[in-house]
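There is one chain below, alone, in structure tokens, taken in the form predicted on its own.
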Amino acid sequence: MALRIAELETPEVLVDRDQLLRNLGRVQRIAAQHDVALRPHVKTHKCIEIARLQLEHGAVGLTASKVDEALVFIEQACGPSFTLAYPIVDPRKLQRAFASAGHQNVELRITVDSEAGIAAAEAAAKSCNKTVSAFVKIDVGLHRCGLVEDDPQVVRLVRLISSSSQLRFAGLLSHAGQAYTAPDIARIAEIAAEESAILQRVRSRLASAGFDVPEVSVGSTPTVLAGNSFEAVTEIRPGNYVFLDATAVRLGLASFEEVALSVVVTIISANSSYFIIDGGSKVLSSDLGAHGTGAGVGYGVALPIDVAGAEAAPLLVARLSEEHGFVERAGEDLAIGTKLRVIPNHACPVANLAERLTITSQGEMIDQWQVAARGKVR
């Protein structure tokens, strides 16, 4: 007989499949409405089975971030293709991704956005005798990694990848991260037609010096799910829309019915002003949402874990240590042994920590899916 989710050790992370294949279904339309091809990004969940699900939805092949994270699925054969969608400088690590890509059939895309990536990727391409697709980055607001769009070097390094005998010039990648600091879906969707039009203005400029751009990629859930238009992209990377999060609640993109992570954990003490639950930093983590943002307020919200819809009457998750979260009591008054189910801010750093996502459905362990990429960071 299957486990109720209430009989559960915990804490356990828990993926619900019903819901997980809703957000998969959510944004394979979106792609297909607005004529883009979907890769979506893997970090969110280092997961095989769920890599494998999104292609069978129709993703045209995967994203990563780090290299032996990339390895993990390309040696697993999933997909056709893999965008490396993180400026690597180190030699090393692309040759051992050009490798095992070649082994696999599989075509890897990197990412650059410095003559010091383009010149370690054509080292690498070299001594493993590869052509490889090369995207420049463009800083669409973050200010993390990438080019400005008046930046001289950006018609520099396209020059330089076009007149490289081991790279092709594959197109532009951005990723507005900055939309996860929006007050609402309004400037969400502000920051997705800011996103396009700086990549049509350097589109504009790159043929202008006489250079066809093939690809524009741009990968964010919130954009994606709050963006009306994807004039000038022909791809999608978002990644955290197969989970959704707190942050994604707070944003307005999503409802607490449609997350599909969560953390089942048990009330283990209590005093005046907290429940003590057994899921810590280690188990939540201490992430107040996408690029250190959020709320500014709590780790989470706390659900009786038979109610999942906004009547619940959330708690909220006031503090954390290693082992121990503190959940505000709010004037309830549960018995020590209660299990409660946590929406985490960032759902992605949670499925980091994990060695195994226990899915659900109706309430019900229906099987446990590795995190196949936990811990691969370089």
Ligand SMILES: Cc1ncc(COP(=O)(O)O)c(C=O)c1O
The other form holds:
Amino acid sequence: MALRIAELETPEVLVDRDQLLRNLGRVQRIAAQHDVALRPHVKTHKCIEIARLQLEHGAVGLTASKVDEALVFIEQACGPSFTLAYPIVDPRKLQRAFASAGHQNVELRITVDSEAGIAAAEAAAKSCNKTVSAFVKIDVGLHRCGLVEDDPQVVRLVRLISSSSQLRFAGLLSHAGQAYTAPDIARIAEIAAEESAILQRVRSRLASAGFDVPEVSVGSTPTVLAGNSFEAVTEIRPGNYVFLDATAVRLGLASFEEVALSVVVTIISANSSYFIIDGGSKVLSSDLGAHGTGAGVGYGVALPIDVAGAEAAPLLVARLSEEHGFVERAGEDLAIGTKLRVIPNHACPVANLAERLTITSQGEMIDQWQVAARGKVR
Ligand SMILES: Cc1ncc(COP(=O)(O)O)c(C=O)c1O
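Structure of the form predicted together with the ligand, please, following the form predicted on its own?
Every component of the complex follows; first up is the chain already shown.
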């Protein structure tokens, strides 16, 4: 007999399979509607089974940040091609990636934003006797990695890549992660439009310098769900959309019912201000939201396990110790032993902290999937 959620030992990270499939379908439809390829980022789930579902739904390949994260999927022959959307500058890592991708016959595309990155890629490709496609990363406003649009280095890097016998220019790649700071959907749509406009200007500048831009790869869950500016874009790379989280709800991108990942916890104690739950920062992470953004209050919200989110008043997870969470009582009187479902601020680090995801359907556990690439941070 399948266990019901209420019967599980806690804390346990749950993924509602039916909602997961709806989330996959939602973004696959957006890709089809705008005629762009979908190459999801696996850093959100790090799970082979979910990557296979994404590919079955129509993803053209996968995206990863780190080499060792990608290798878990490449070695399981998960998808025909992979983009490393992260500037890797250590040739040993790239060598490892190129060798494994070659062995599995997987196309590997890399990302650079410096001459050092190009030199590392050339050295690694030469040692593996490979030709590798390289994207140049453009900073569209997050101000993390990438070159700003009018930096003369953009044309210089494309020229260097194009003149290398080991490298091929794949195109431009960007991530508008600043969308997580937007106050509302309208601002997210503007950020997506700004990203598209920046990339079109860079493409024109490169055309004037004699370079064709084969692909333009963008992607963040907010800009994919709320944006409608896909001019010049050939590919989207969202990650978080598979699960969504309290941040997506705060931004107006989803309702609590549309969040596929939650953590079932038990109230193990209580005081005059808080219910104390058995999930702390080692389960929920201390993340305030993607890129450290957030509402500035709390670490997620707690809902009853068997009441649809919209009907239940969410209780704030106000503080965390390592192994305890502090849930605001807000006038509620819940018994010790009551189970709650916490929707975390940021689903991606929560999956990375879990050994496995417990897959549920209609309130019952139906499977458990390993988080195969958890902790793969090199
Ligand atoms: C380079 C890059 N591409 C894509 C993504 C996916 O973004 P999201 O999780 O918002 O979908 C990220 C997330 O951090 C990223 O850093």
